[in-house]
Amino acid sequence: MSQTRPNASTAPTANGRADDALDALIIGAGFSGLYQLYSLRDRLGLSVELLEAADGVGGTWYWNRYPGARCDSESHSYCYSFSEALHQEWTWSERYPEQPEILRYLNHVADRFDLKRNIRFGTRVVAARYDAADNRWHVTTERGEHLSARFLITAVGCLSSANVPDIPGRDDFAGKWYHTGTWPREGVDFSGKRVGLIGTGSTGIQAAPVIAETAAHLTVFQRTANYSIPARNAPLTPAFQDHVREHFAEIRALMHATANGHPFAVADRSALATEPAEREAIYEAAWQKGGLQFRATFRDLLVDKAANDTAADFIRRKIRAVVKDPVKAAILTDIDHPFAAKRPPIDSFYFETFNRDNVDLVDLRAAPIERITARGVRTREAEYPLDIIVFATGFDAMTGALLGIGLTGRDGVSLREHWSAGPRTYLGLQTDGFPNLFTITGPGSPSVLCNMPVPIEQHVDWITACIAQMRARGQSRIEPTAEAVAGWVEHVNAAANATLLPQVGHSWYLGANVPGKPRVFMPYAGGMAQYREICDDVAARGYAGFVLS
């Protein structure tokens, strides 16, 4: 039975203080926050509330409503697996679900488990301070509400703090500009408009084909050319849907056993040890199948540059075969990093879009943007008249949202100060100096290198079990040692350096897309299955590396 208040959206009392104190507060109502609320409230019976800045659940899927927004994990794996009943009753319509369908799913989950009664919507956290005297976190919201809790759990997402580039003249633009991460709910009408799309990462690759369908003209401004694999998206057949329901347990076990949490394993074969003709056939079959499984064709693609080159060369040849204009094809294939060393996008007719008469491509490497004018975008070589600018420039990934909520730990030290040289965590779950603060899929965890629901559920389960153990033992405080944090940071760096991932200096994995951000490889590249074993071992050894009292 839940011990929460009957109405979790009750306003604070007249003096501005909350009318009670809580066992736990959660920030963020996406995949992470919803499951954490369910786990603490329904499994442990704690008094818990969730604070959410938006007026609905969804997290990144609430804000990212841009044209073409779609998941790049297959739908039958991009969902919760903690409840077989939930899995059996929900039916996905497509191989790769669009944003509206994912948002419907998360609302279904919230309603099915009656989670919304413990969520304060429209509540943005502006400060959270740890008080050692009462061993509680004191949280202040934008409206001046004050709440306190023994445990504070951030579920703010890895990709939720929009990175709007500070291009000179941006505010002089006479038209409209939008960032894909804060898209208007009512949508944007591109009909008859000249549109400029800045950014060709995963988001830009999804948005460009859809915008081009209705815009009078689309100009894509590319700074970094990107690989992309066709998604081959299609409606799911009834036979496949039945198969997923019947084999729920096996699919879940496979996702837990793989390095990246997807329902497929990396093939145990070497690209370099495979005969060229056979290797080409394997790549061709994976290309025709589509999706992220292409990167699982050989085990050495992310650890051996020569092996990676075989995949990179194959994809470049495919791009050149699709794009008819040789100048555009040359710009699109001028890729300066190994395949999948940055986030590997999948697409629906992205490269085909450049064959349209109403689509142009601008190479910002050759002619960088100098400024935005009242009329459009001016590069070093030309000015492009525009009515709408779309910034598909990504996020201040992994740390931006955490640093944005004003976290202050023991001795008055802010998280921003503590992480001034880059994020430092133990297991991606906690950081020293911030007792009882848990971070779901934080820096130093597999997070963005995985199919996200898998690390989310693992983190929530670990946090929930930890709090349950503490309560059973009469403990009320947990914090990692500085030595444990230093050791984990070293291990995270070693895991990354065993791959090609850190070699991409302009990757958002290192924070390189945000001016002034420390260049630190943030996710854990050792694989989700290995990470789960490490976390389980830490817990089994009495939470080794943590101080509990």
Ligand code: NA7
Given for the second form:
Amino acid sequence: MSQTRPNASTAPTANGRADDALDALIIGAGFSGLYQLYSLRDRLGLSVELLEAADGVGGTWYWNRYPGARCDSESHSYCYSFSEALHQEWTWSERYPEQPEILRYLNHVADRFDLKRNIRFGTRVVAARYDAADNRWHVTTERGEHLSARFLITAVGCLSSANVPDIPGRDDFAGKWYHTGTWPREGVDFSGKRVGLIGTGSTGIQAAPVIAETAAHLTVFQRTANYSIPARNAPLTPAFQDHVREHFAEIRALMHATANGHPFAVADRSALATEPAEREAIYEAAWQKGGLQFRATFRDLLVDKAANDTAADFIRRKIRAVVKDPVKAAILTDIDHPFAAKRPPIDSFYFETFNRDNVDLVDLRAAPIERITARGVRTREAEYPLDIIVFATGFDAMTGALLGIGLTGRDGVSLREHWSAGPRTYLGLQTDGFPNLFTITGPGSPSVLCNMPVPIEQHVDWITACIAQMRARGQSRIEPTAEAVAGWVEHVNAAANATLLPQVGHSWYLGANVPGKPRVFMPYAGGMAQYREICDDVAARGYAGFVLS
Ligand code: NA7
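Got the form predicted on its own; any chance of the form predicted in complex with this ligand too?
Below is the whole assembly, all chains and molecules, this chain first.
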């Protein structure tokens, strides 16, 4: 491993970089890639390059520019905590940060830590092969460049491979269509247009109210009805902004202590054991407060169906109270899964949107989409003429972007083959057969069940410490044993099965939204705090389960 500082090249390429001297390559310049670059380059002094397909930093927040795009984590917790100085100098404007503000923040971080000089933008990785002979990863980009490094670290995000459903006739559509996750930079003008929105997950629920404001008409195509809690977004008061600055350490400690990495704990009380009037008052208070904290009202909501039913019933009543048209209200409340067993959206006036004269709701359960025509969307019952179709149809989550890299491991086996029955990792961090490959927030880690910056920082810190330790011991290769992977997969399944989450057949947590994808519950549901302890323990036991040489 090279001890040189970045760019201290011995054989510079055309752009002045010594590719053959690289210690590490990172793929992806979102939250995780930026922090990983900083950690390896500035803390360990490694030579590192980061490859990014987009022409700017941001990852998820670079691509998801759809109307209403906003984070569901509260802004003061949806940020890095590794640098107190950074924390002190940045001020969030709203309770939930909007996409442009998050993108500004990530650009600020990249500039503040001078990260962009080691990022190659517009550089998509199309293949990455581990070569046992030189114990290096050899990476090929779309432009045909070749780079190699000792360590390859994927920071490609969990929700970054857009899922555009292959509905017959899509290419016949005479209007324009967009996927929310690859939204045009210049935006989309909906004025005077008839817009169809397919999908009512978190994204569709955020987008619908905003699109409805300018479109001539909006038709929402709903396949699965969804719960949603009001976000109650608002500008942050100076008093709260000061509080966040002054209580940095306590807020961070709380985020590290909770199962989901949010700055609030799950209340230690049972919904079933709470007297109905009191329970109702607790739900009402949480509803008025708004946000994901609603899920934290009782400890048994995600493990006991009867407890969950009390929350589900409360939310359905709220939806009926908002939506004036009883037919729309019936379609919106015909929810077939427990509350929060799929990722629970939060919204700004989603259900209210259905009270507008220019908004219709189509129940795809009653009449599925048959095809897209030149004019619009045709279901079994009717054709809906449209000028624009917005696909808010989600992502090939957790594995899509990873498999898209074209990774080939030590025996010439591709990751796609290796994971043909579903992803198999040790701690979500590594996979047997793929030495020196680290996957930040990979499948089998808590990732999407958390406020993402928390698992991201934990992963980056763990990987950085691991590489530092290897350097100190003169080691250059790390790979988990097949037994460790098998044990972890079993543990991930057991953790999921202790909750209601795997019971939802159509959840993207299970890969069920992508045709042909193996059904495996991918995130680790044992909680972030417990996961951190497990990872720390593995490291303390000399990286138990890994073979280092
Ligand atoms: P999601 O949560 O995967 O939601 C996608 C939505 O699109 C959901 O309502 C799907 O219905 C619907 N969908 C998907 N394919 C189709 C087809 N072929 N026809 C009709 N409807 C379809 O993605 P989001 O982008 O909203 O959210 C992803 C995450 O981003 C979110 O959880 C947060 O973590 C942030 P389904 O439920 O599958 O029946």
